[in-house]
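In C-alpha cells, the next block holds one chain alone, the form predicted on its own.
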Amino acid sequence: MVSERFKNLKAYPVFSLALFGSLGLIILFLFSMGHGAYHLDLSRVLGITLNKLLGNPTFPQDINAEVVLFKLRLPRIILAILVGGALASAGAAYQCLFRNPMVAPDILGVSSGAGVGASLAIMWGLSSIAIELFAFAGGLIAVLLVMGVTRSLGPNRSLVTMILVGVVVSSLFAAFGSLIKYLSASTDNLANLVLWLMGSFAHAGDISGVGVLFFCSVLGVGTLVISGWSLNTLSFGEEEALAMGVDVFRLRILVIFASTLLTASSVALCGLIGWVGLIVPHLVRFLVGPNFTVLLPLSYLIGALFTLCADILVRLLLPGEMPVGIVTSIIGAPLFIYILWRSHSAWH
C-alpha cells in the first residue's frame, strides 16, 4: 500500500532539487570562506587549503589567512549547515509524525524549552556539554507537556488541538526566557545571553562545539532514515499503520528523541534560529511529495542551503553583524504565507 501511494514520485523533480541543493551548497560554501571583512579569492582559498592539506606548502604561505579560514569561517560554516539541516530535519519529522504541516518545532515548544534550558546553563556560567544537557532537556518537557495536555483533553482532541497547545506551551516558555534575561541583569552573561537568544553563528568557537552537533546530528538524522518506512505507514492513520506491523508508540518515542535531540543541539550552540524546521519541509514537500524517505535527505539539503544563505547575509549586508535568527524570520514569514498560499490544497 505504502508503495503504491508513492510510486508516482518519479513525477516530483527530485533529482533537480538534490542537483540544486548540491551545487548551491558547495557554491555558497567557497563563498563563504573567501568573503567577509578580510576578503580572499578563490585561487587563494584553494593554495591554503592544499597547504594545509598536503603538508608541504606548495603555495606562499600566509599565517593571517590560515586562522581566518580554519579558525574562524570553517567552524562557522560547517555549523551553519549542521544547523540548518537538523532543524530542518527535525521539521520534517514533526510534520509528518502528527500529519500537519503547520507542525513544527517551534510551534510545539521544543525550540522555546530548549532556549529555556540553555539559558539556565549560561546563566549559572555552566559548561557547553551543560548547555547541551539542559537544552535537550528543555525541549523534551516542552514537547512531552504538549502531548500530555491535548492527550488529557480527551479522545475527541484535533491536530488543531494540540497545536494551539504547542502555542500556549511555546509562549510559556518563552516567558520563562524573558524572565530569566531580567534575573540575569545584575550578571555579566546578559549581552551573551541576548545575543544567544536571537540566534547567531558568531560565537562558533572551535570545531569541538561542531563535533558536538555532528555527532547528534548523525544520531538524530539516523534515527529518523531508519524510521522512514514506518513515518510513511503511519501517513495513512493509526489503525493501517498498527495492521501493518507498526508499533506507533515506540515509533513516535523515537521520532520525538530523534528530533528534540537535533533542534536542542542546535539551540544549544547558536540560540533560537526560526522558521527553518516549519518553512523549509513544507516547502520540499510542496516540490517533492510526502514520501519521508525522500522529503528527509532534501529537507536537510534545503535547509542547510537556507542557513548558510541567512548567514552570508548578515555577514555581507551591514557592517555590523545583525544575528542570524532575524534574517531568517524576514525571510521565512513571507515566503511561507506565499507557500500556503500556493499549496492550501496540497497537503492530504
The other form holds:
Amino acid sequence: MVSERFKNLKAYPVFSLALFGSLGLIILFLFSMGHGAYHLDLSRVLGITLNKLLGNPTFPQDINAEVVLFKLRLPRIILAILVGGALASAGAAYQCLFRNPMVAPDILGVSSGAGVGASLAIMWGLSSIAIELFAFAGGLIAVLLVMGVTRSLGPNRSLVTMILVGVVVSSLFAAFGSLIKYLSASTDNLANLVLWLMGSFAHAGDISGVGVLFFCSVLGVGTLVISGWSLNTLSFGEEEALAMGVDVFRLRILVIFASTLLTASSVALCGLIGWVGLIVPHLVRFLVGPNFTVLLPLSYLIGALFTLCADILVRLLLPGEMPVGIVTSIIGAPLFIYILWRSHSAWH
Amino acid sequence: MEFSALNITCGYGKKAVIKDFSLKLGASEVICLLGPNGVGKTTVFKTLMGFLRPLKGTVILNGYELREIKPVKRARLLAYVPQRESSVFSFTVQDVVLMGRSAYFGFFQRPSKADRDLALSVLERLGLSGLKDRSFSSLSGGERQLVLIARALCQEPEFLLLDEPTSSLDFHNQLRVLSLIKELAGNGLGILMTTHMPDHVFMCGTSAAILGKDGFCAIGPLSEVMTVEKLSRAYGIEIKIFTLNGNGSFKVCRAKMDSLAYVAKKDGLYDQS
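Counterpart to the form predicted on its own, namely the form predicted in complex with the partner chain:
Then the entire complex follows, led off by the chain already shown.
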C-alpha cells in the first residue's frame, strides 16, 4: 500500500519534489529557530511568534527569547535560504546558458571574482552597497574573461575546455584574493576578511545586508523566470536558438546579468560557499528533467534546503562558528560523486 | 514568396570560401545542394540562414534583406533543420518540438495550450506521436531527424533549409525523410537541402546546385545540372547516370572503383600506370 503510493509519487517527480522540498524547508526552519545555544521548544517558538504577529498582550512577554529569535536566528535563517536559492539558481542558469552541466558559479570563477571585488571594498572600508557593487563587477569580469578565452580557443571545443578555463581564471582571482589578504595583514581587517571568505551566515545581524540580498534575488530570479523558455532553446546551440526566433544576444546579456548578480550578492554577504551551484541543479535535473521553467524554481527550493541544512550542521557539530563553506564542501564533494554514479554517462 | 541569394560571397573573416553564388527558391520548389566535402556547402548554408554575414551580395527573404528582419519574424518564414548527433540535456520529444513555437509565444512568455496542441498535431502528422514522452537523446538517428523536422514545421515557415537530412540514416529512414520532403513541397513549402547522394536529387529535387572545387558552380533544373559532365567535374571521378525502367522510371548515379584512377590519370598524376 505504502509502496504503491510511493510509486504514484514517483510518476509525478515535479510535484513530489516540490512537496517534499517545501515540507523539509518548513521543518528545518522551525528546527533551526528552536535550536542553538539558547534552546527553545517548538511550542515556545510558535507561541512567541504568534504573540509577536498577533500582538496578544495576555501572553507573558519573554524579551530574551524574542531577541534570540527575531534579531539573531530569523535573519540568519533567511540569509541561509536566500543564499542557497540564489547560488543554485545561478548554477542552473549558467549550466543552461553554456550548455554545460559541469559549470557553476564557483567553477567559472564568478565566486572568486566577486570575492576579490568584495575584498577590495572591505579592505578600503567601503559601505555595504559598495561591497555589493564591487563584488558584482568582479564576478562579471571573471565570467566575461572565461567566455572570451573559451571563445578565442575556437568554436568546436569540448565541454571540458570551459571548465579548464574556469579553473585558470578562478585560481588567478584566488591569487588576487591572497594578495589582498597579504596587503591587509597589518590592519585589523584581516581576521574578518579571512573568516568571511570561508563562507558564513554569522553576520546576519546586519539586517540591511539581508535586505539588499533579497532585492537582488527578486531581480535576478525574476529575470531568469521570465526568460525561462527561451533558455531551453539555447541547449541546442546559439544558431538553432536563433533559427527558432530567439534573440540570443539579448538572452545572453540578461542571463549573465541575473546569474552574476545572484552569485555576487551572495558572496558579498556570506563569502565563498562552494558546491551549491553545481550539485543542486544537477540533482534537480536528474530528478525532474532539464526543462528550465521547472528546473529553476525547484533548484531554488532545494538550494535553500541544502544551505539551511548545512547551517544547522554548523551549529550542531561544533561549538562556536565554523564557516558554513567548509560544511557545504564536505557534504558536496561526495554527494556530487554519488550523483555522477547514478546518472552514469548520460547528462540529464 | 521568394527566398533568394544575389551574388553572395561567403566565408569566415576575410577569407572567401564561395564566390558569386546566386540562388532563387520559390514555393513548392526543392533545391538540392550537392558537392564534395570541404567545398563550402555548410558555409553557404550558414550564410543563407543568417548565421554568417555574406562578405558581398545580399540574401533576400520575401522582399526584405535577411539581416534586417528580426529573429522572431524570420523564424516564422524560414526554418532550419540541422544535422545533430545529440543534445547536452535530454529534453522530451514534446518539449523539443514545442521549442519550434518560440517565435510565436514571445521572449518572455510560455507556450499556450494552442501551442502544445499544434506541437502534438505536427508529431501526429509525421507519425511520431508514440515518441512524445521519450527523451530526445535516447532516439535513433532517423527518429531524431524526423523530430527536428517536426520542430521546424512547428514554426509554420514558408521555407525550410535542411542540412544533410539523410546523411546518417539507414535506407528505410532515408526514404522516409525524402518522401516527407516531397510531400511538404507538395503542400507549398520551399525547400533547400544539402546532400551527398546524387540519387536523392533525382528522387525529390526540382532543381539542383552543384558546387565543385576551384570555384565550379552550376545551378538550374535537373536536366541541365545533373549531367555526367558536371557531376564528374565536381566530384573528380567518372560518374555515369543510368535510367532504370520498372514500375515507372528513375535515374541513378554510379561510379566504378577504377574511375578514381581514371581521373587521376587524366590529370597526369600517375604517368606510369
